[in-house]
Amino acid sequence: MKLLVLAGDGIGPEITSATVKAVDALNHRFNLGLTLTEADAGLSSHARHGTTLTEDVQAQVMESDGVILGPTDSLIYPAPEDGGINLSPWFRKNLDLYANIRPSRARPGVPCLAKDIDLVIARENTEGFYADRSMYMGSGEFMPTEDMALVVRKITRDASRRIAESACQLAMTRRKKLTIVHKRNVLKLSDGLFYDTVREVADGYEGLEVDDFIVDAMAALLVRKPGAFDVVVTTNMFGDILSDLAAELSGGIGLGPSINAGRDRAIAQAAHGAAPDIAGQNSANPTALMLSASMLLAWLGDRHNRTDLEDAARRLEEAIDAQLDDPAGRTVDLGGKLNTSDFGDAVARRISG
């Protein structure tokens, strides 16, 4: 099984290196037969090749079973016509990665704002307000005059149905509770279509408890009673915002993992950004990307009916939790003393031990 590793920008190379150490330890302990190949993408690729994503790396992506993608600093990328391909939307569009799955839970020993948080946000990943995902050609964001900017929001029944299926299936493996988040009191047609479609899908799952909240109320409720929620399904931008809030409640965005999954492929990608202000300092917390790699292994295990991959995924998460539970064994952002590479070494040792 082939995994492609793309370190990305900013702190990406540092946290990706720590993550690869952990995956290598799993590969050895569980005899997984994984082949990890590292390739160049992002700003370093643009400096060398004039593009953030070469055709050769694109081909490697298509030949891989999964990808570990470090964070990208796309805000400073050149224009697409100058080689500045934004990696995240490229993956989501070209691999049809329609489900962005972002769990948040309180972890042993980690200071957090919500001791009872344990939820997963299932975010639709291919349309919504995102201008690069709402048009067949061109951008969904445009300016008719220099003083006016407009954006097209796309919501389709098909995309709503498949994220609903992913969310419902996930909820049935957990506490069998699904929360639909929307703004259908204002966006009556688009969020109305999303809500109606998700509700129709959820009605087909016996024993599944379903409720719904308007997005602004949901933001308040996440702070007030996060333990009330299990699986939350919502549209693209709402999911992006709420998942960052949930990650902060659980201890910080540095703990926020995610996978972007489609029918055939998935990529591991931390929910946070490239943090260029601390790049090269070996101080970043690699937990989010490590946990994302665990999610990727679990997804591959489920898809290919390989219990060894699922066992490896559990072992990685257990090793991370054990490391975080040691006050001196955390990275500096969590009050610990370890740098990025030392944290990666420590987790790898726990896996191997």
Ligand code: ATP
The other form holds:
Amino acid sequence: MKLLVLAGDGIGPEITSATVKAVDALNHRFNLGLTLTEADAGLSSHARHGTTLTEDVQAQVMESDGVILGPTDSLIYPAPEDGGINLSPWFRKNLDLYANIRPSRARPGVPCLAKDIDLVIARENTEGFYADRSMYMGSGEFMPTEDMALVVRKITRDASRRIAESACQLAMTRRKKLTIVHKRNVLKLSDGLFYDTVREVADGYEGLEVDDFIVDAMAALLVRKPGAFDVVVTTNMFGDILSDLAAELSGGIGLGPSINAGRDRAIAQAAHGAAPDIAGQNSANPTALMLSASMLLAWLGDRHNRTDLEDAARRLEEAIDAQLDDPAGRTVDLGGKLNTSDFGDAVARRISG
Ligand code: ATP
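The block above covers the form predicted alone; next, return the form predicted in complex with the named molecule.
What follows is the entire complex, opening with the chain shown before.
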């Protein structure tokens, strides 16, 4: 099985290097037969090849079973016509990665604002307000005059149905509780369609408890009683915002993992950005990307009926939790003493030990 590793920008090379150490240790210990190939993508690729994503790397992506992608600093990318391909939307569009799965869980011993948080946000990933990926051709955002900017928010029954299926299946493996988040009091047609479609899908899952909240109420409830939620399904932008809130409640943005999954492929991607303010200092917390890699292994295990990959995924998460439980064994953002590479080494040792 082939995994492609793309370091990305900012802290990307540091946190992917720590993550690769851990996955290598799993590969060895569980005899997984994974081939990890590292390739260049992002600003370093642009400097070398004039594009952030070469055709060669695009072909490698298509041949891989999964990708570990470091964060990207797309805000400072050159224009697309000058080689600045924005990687996240490229992946989401070209691999049709419709489900962005973002768990937030309080970790043993790690200080956090919400001690009982243990939820997963299933965010629709291909449409909504995301102008750069929601259209077949052209952008969903445009300016009819220099003083007017418009954006089209796209919601379809098909995309709502498939994220609903992912969310319901996930909820059935957890506490069997699904919360639909929407703004259908205002966006009566579009969020009405999303809500009705998700309800219809959820009705097919026996024993699944379903409730729903308007997004602003949900933001307040996440702070007031985070432990009340299990799987939360929502549209693209609401999911983006709520998952950062949930990650922060669970101990910080450096802890928030995610996978972007389609029918045949998935990519592991931390929920945080490239953190240019701390890049190159070997101080970033690699936990989010490492946990994302664990999610990718679990996803691959499920897809390919391979319990060894699922066991490896669990081992990685347990090793990270054990490492985080030691106050001195954390990275500096969590008040610990370790740098990025030492943290990666320590987790790899726990896997091998
Ligand atoms: P994006 O819009 O691409 O998600 P952003 O501008 O919202 O990015 P981040 O790059 O995620 O922001 O950084 C926000 C803050 O969190 C910064 O101060 C950064 O240093 C910090 N941060 C982000 N990721 C980590 C990490 N893995 N370890 C430590 N600090 C981090």
